[in-house]
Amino acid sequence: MTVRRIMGLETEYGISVPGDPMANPMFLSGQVISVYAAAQGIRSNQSSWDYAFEDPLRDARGWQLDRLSADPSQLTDIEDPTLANVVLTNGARYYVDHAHPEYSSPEVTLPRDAVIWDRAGDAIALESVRLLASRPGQPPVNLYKNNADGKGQSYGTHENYLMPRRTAFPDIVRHLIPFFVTRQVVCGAGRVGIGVDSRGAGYQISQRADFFETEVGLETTLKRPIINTRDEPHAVADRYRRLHVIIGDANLLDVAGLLKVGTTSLVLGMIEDGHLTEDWSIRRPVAALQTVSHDPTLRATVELVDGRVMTGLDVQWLYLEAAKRWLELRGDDPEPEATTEVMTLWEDVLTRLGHDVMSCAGMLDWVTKLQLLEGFRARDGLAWDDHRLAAVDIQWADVRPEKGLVHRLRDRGRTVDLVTPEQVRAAQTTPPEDTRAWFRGSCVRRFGSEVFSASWDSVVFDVPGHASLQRVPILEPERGTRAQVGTLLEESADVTALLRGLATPD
């Protein structure tokens, strides 16, 4: 693998109620997906989610957390029967997650997919809170891409990418954690204070950097750790991992979100390939992870355990002049555009921060956003600490174009585009063609009534004449595309065709 992998994002929005402070989060959220569910004709008994396979408790280091010891928040194999949880025309995932909406692509490929069924999301939470509002005497609900609320909570943007099993999880610790601590240079999403509760004044370049506090841990929601040790595959456990990676922020703009995915992968490749030799672990990683990102210069150093000090973006060109040689070592991409273009982006983006931080407003999330607080700064004469910045910090992420700062900047030309709004549009109600995301969606579209409920790896149909429920495993992401389904969906009357004709040898 090169760029091209199995991945997926999830985002958990920010939710409000403005004027109201104690409204209930999760009865609101719970609200915004079932509008929305209802509104594409997914009713709240019908493609809900299957925990059948989950397991959560499962360590990539070779254990099993006992179910007694876990915190609540780790059991996420339990169903809420009271919260929303549904499958979408798209493949994707929308529910109910820790008092907020959650939104979880579907299983792409490439990183502009991944881009643009990220932003598929957004728009489905915009079209949510726009069919709320339009409910009489429903207060206005607003829903925020970010993950910090300024006052001591942070929310997860989650990435998850499939590895062989082979790989040795020890190798993935070593070589992550340095690119990870530097990685927000590129692909942070910026943020007003510093600390948890953003009670220090000033900018910083990660959302999440202040809130985590360990290096490797299976936890996501208490003593975050840089690397998550959750092992549940969603896929043939024997041959797979699934790395969950809840480091990151959540990205807005299409370069810093492609970046984040894109260099993501070639690291993991290299990891694979055994192509990264060399140790560059940091010194107190964790405590590195916060300087970084709590100084917007980049001149801010960290120490590798061999004794070298460097900044993050140094150790960000070490790790893009290795995948370097490794594709040229290579020489088999499957994927060379798309390669290109992360390698390209990668590079203009590293060698533009060197020479000046701002060149990369419109393309970085961070740069972008302290150019436009920097504007209001100058305007008006605010120190860090003053309220107003906070509040342009919380617009910024706002879902409604109308509000939302980066929708404006979008709108004004002022931001660089990868994707265009006809494919974020179509893939709001189509799934990706290339992954298994394809079956699951296009059962929902086509046989929504028949879907008792589904998963990343398996479609449970309720069919008629039938004393029990029909499950159908996809377990091998890369089976039940377009290419090698969607014929067969389309030609199939009912579910009982469907079932008959995938139980056909080929």
The other form holds:
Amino acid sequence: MTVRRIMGLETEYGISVPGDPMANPMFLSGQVISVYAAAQGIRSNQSSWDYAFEDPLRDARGWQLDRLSADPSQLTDIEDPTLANVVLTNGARYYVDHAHPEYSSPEVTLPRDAVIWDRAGDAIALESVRLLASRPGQPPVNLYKNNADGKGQSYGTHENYLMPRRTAFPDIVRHLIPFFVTRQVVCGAGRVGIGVDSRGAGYQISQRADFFETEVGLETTLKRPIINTRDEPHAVADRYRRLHVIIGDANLLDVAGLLKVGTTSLVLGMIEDGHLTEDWSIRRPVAALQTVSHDPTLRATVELVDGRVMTGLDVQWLYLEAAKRWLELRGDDPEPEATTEVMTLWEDVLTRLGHDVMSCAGMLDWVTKLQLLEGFRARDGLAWDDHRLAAVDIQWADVRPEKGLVHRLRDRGRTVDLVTPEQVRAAQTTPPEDTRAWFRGSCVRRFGSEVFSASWDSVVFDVPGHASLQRVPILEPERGTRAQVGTLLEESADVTALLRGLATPD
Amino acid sequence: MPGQEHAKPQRREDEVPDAPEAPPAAPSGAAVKEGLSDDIDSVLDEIDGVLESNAEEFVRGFVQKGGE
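Same protein, different condition: the form predicted alone was shown, now please give the form predicted in complex with its partner chain.
Everything in the complex follows now, all chains and molecules, and the chain you saw is the first one.
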């Protein structure tokens, strides 16, 4: 029984140039990635991500300049900036995904670390737009940590959880759908407008609920499913499954972010352990997802297949109570403090939501945003279709502290912060110590010029004097930690010494 | 768990929480000050100063391509 698990978050940032809605988002996203990579001295052409070892990447290396000395204006010389794709020294992947810059956090094991390295991504996004803004003649590019544009488009914030392969997928589906339909009352980010294109006036709990059309499926952009079946473990495939969760919203507040990954990890743990035996399946779950989202008063009900009628909050209580019983049964938690933090906050938030939704202001994104919007509505008599409310919704997620409304609230002490600015700053460049991200990120930091490419499960070196590339597989997410390879990484004078050390058993 | 009247399972109606405060494990100083709603007007005033002046144009210009 523990909240501990290998996990990571992916964020696609909304991107826009003020006054120029026709600006090419692919090209702009490429600039965002490239300018940040250049400032870090990291190559950002397409070959730096190791899609597969056998790719004929060698000839694709277009850029040999020392990136630190390159003039920023030269960055556009990259043959195709829309393919910018880098591994950062913190072990994250930063790249262009379709028409958005995406930050995929390094693998962490604890919810608090997930929050820290997720917020490090926001800080990286901020630094990227600052760097672009400092280039003469460059139109300003803004990034937004949200998931919908109000015109009909959505872009994702995905979670990844490593699970043992032996857990039966039908069990995962059965027990996760009711949880995913209702967890938005805790971790929804809130949205002005009803319907994918915000045709209806009003406020809803989730950014994403209106974009889901089916229960289970492989797609992420069409017919989005509540449970995504993409099965790329990026690890030893016969031991692990990577559960790719696409139903979440981007969170800017720590409590909601911590609970999103923490409670999901606990529910997965209960499924793996066979602890969930009752069937809490919800009738017509896609419609139920939207019903719950469309009622910020939390009174809307869903019907379980056994006939019970419950609110979304009630269903969350079922899972919390099950987790409490599981906790009592099992005393084998390697991270009791982290588990207790999630359990305590989960119960606190559910209790508050049942008593007074607004008492969660500062803790939950959707409640905090709603408090602000209701303030404007009360003061200025605004209807829900007023443009100013839609503007507040967008600007809520601006990564710039002078413009982003969450930043304004945080500066005024109106947010419950679980991590410190110092932790976030350090996580921009430092990987988590307890996963393979330590090896990946440290290789980029120590031996960046010799790292030919890297990926979740490999680091490929171009060793001076060797004709062939040297690929180091990192298929076990918990190997390559600081405790295991930290000394070797620091003491190896060069890549040759590192590879020799890795090949030598302790 | 038989029965059909579980619409309110185990919820803690009797525990009335006060204003949000940080959990025990949170860093000190993270707690939100009491009486949040008292100064909402000053928050709105500050946000007036940073909100895009032409809200309609700003909202219309925020156009994204689908992702994922």
